[in-house]
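Just the one chain here, the form predicted alone, laid out as structure tokens.
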Amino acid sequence: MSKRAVDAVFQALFLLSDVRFLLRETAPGHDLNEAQKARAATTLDKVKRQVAILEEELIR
């Protein structure tokens, strides 16, 4: 596994921890306000980029 792939794994995990924190902030109903929704969308876009790197490095 390349260093780039390893870095992508760790970055994605850190980003998912941010999502987890957001969910903990909004428990139990997980009703996100507009700012939280924007933060979630931005974070999930970053996760998708890391997953794309993993696909490039490991699958293709």
The other form holds:
Amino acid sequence: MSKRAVDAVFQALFLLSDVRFLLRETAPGHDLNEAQKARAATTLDKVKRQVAILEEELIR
Amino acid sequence: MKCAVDIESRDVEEMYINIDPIQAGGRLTAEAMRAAIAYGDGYSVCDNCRNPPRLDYIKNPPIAQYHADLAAWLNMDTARVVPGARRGFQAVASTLVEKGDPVILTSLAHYTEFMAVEAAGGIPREIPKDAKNHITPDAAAEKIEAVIREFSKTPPLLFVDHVDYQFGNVHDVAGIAKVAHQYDIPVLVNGAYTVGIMPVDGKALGADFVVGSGHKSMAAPAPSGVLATTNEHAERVFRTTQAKGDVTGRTFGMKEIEMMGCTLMGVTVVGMMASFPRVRERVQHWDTEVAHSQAVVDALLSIEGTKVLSDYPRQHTLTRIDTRESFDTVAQQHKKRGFFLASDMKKRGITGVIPGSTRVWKFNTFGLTEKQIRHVGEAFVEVARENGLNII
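Alt. form predicted together with the partner chain, vs. the form predicted alone above:
To see the whole picture, the full complex is given below, headed by that same chain.
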């Protein structure tokens, strides 16, 4: 049982939901302002960390 | 991109600004999207269902608390979540209306109110709207008198829409409720276009029942909604089963008949709950939403020949517009006929105008950002200008 992997899946999906919400807020052009770009960058970094945890737990 | 066999992923909200009249208030919050991921399984909220085994007693996730919060938020005494506003109408009508009873609703009432009355065996009688498309207390009084004369009995229930679906006009519910109560008629307020998008105070409205729609106005998955009532009516509408099996002798404890036991057992209730903090907060910004609606209406009115059929200035984000003397004149000559408007708007990243509509149609600006509002207004004017209409 890898609680860490399960948590990472949820966390990544939740973070991607935030990105999805950002796409909605900025539709149709998705022309992000500086604050939105910063928000996107932070969120995507966090997603990468969760994916790394999943690789660690499930593949390596 | 497909999300399953033969099912395309829905990316309407990500790719376009959506001004569809019924979809605006039901768009999920980011929190509800997260909840939908975690609670998609069927009976997902039932992991910790204990005694009594009923949805509104579940403490984890905090569904019991949510019920209490909903009632308090609407300034009512008690609330239940229901599978859509229509099931709230049905529960109340089924409780209060006997076969052959006249039931008052309005000439702007949603069809599901009629169906709830019909299912209960009631006979619908409509309060007429006035020339400004309003339901007034005077008209309500006249109708009640007429119905009492016709049926020799007092109607057991009156439905009134806080904001109607046809014009998006705000009606004098408090005045109508005051009249109804003079005849001891309980009042059900249909808040499908208000609960969750603008402040609603059930007691101030004089409501005996407030019904809201989760998927129309509370940023929740469908089908979801709320039925709230006062202590005076709660025991009757939320009565528990007395049924007993004659062979098995089984009884069913605290299950509520009109709720058919439990109502929203998964993603619907958790979606409502997840959106609730933001919903509670967003109703405080109703003035901004109305100003946004007004900005788009004004842009449309700058196109010569366009008329607004809803109240003006706008008091709601749902608007009925008449473009028979503007966009429809273009449609007469256009190779795409009436489809040109939806098509030209879609090219500009805007959807929700019903394809083919260039005569009388509705749109809803709720939830759009300032930038998106500007884009919508400019797009309408640009389409008009490109098609030879005058901008005034």
